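Below you'll find only one chain, the form predicted alone, shown as structure tokens.
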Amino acid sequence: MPKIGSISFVEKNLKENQFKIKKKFGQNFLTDASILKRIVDSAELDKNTAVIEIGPGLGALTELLCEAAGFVLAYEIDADLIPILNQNLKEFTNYKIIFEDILKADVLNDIEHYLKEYKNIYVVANLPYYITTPILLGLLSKNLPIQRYVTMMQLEVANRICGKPDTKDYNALSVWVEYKAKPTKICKVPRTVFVPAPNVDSAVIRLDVYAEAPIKAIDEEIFSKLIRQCFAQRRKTLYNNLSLAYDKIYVQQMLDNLGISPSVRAEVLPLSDFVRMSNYLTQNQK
């Protein structure tokens, strides 16, 4: 058998099983198995520590981590790739394989059913490029008892969530992320390693759940529409931006009240900044 996630592995399967490639399901197989260690080791896994994986493909990934973690629940929404992952799964039985599209899955009673007596829940991925983003914001604005998420992603993306102020990563997704997570960038992974191979590089990055936000808004709603509010154009300062959905003269106010210049633009601002926004909405709704 050639070496998990080697090109060759790859190949093999593709062949052997005449699997055409869907582009429509965002299909990249990783061929460099050094890559998926660094994904597996960066996990920290033990056998107390449930995993859910999205898009197993092939299974490469998902061998290792059926040798690392207790359990694998995998979301696969291509039925085609059932035989293939029987095939290269069956020396194991610590995983289910659950066919269906993970934005449409009922994430916390499978969660419930398949892995309540895990101690840690990790989500470990190569995450689809075209749902990366709603992947990641529909998992953590569930509030889903999962404590790290280790993922392969395209690199703009990656950038963005692990962006700081005052840089030109720095957006909305960066303020969410970082408002609900610790974020932090493994690794570049180069385009030339996949099959087929996409039109931009990867990285890998970890994101460790706060147990508690160091900061709190009140309302999570109101929040996420603040920041996207806040970046909506980018050029625009921070009073523009707001005053496009809410009364100026109440923008105007609510940055006086908090000590915020309506000159600066959002990219600026750090996240206290955007909770000390939201939870004055909240609190003085009009």
The other form holds:
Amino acid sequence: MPKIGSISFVEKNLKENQFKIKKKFGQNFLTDASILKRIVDSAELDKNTAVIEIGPGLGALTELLCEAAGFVLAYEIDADLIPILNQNLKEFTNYKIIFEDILKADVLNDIEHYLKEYKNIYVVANLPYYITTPILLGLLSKNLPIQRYVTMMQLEVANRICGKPDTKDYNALSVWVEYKAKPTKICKVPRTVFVPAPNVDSAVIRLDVYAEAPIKAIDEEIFSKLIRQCFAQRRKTLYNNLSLAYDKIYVQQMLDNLGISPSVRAEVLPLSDFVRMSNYLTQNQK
Ligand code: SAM
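Having seen the form predicted alone, could you now give me the structure of the form predicted together with S-adenosylmethionine?
Below, the chain from earlier opens the complete complex, with every other chain and molecule after it.
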């Protein structure tokens, strides 16, 4: 068998199994063993740690995860990959693959069923790019017992997630992730190391989830809605964006009360201002 994560590993698997790559599932298989290793090393795994992988594909990353972690729970939407994954992971017993759409899975229930004896639970994955944001937002907002995410995604989304105030990358996603976790960029990954090559470059990022948010929004649903509204139209002022969803007088009162200028744009505000606005809305609901 060729070395895992190499071009010949991917080509052999596809050919021998007559597997047709499905673009609709974001199937871009990684063919660079050093990047696979970088992902696994950045997660800092041990045998007391269980990993949740989303989209094992041909199993190249999964194999390294089975070696480094106590257990791997993987979600794969494409049941045509069953024989390939069974073959490539045949020397391991410490894994379970659930053939299901991650966006429909009851992850908390699966964690309780398969991973309850593990001290740490980390997500480590080369994500399907067409649903990167819903996967991350979905898992983070459910407050699952997951302490860390090491994930590959398109570079543009990675930049947004790690975006800082007053830069073009800073948006609602940056604010939401910053509220939940400490983001770190691990490395950029060129499109040329995938089969087939996607149209964009990628990046690996790590999110260390806060056990307790440093600044607490009383109601996270109100917070989430508020940040989306603040960034609804990038060129509009904070006041104008908020007035599209909330009563104008109420918005003016809130901004006066909190000492936030109505004419600023959301992209210059730090996380603490969004939390203060959210908590004002929660405590002064009409
Ligand atoms: N881990 C492999 C690698 O690094 O080469 C494959 C990564 S590929 C970018 C994304 C994988 O996610 C594919 O195997 C695809 O079938 C799977 N996938 C796509 N949508 C999914 C979903 N909604 N739920 C679970 N898996 C999904």
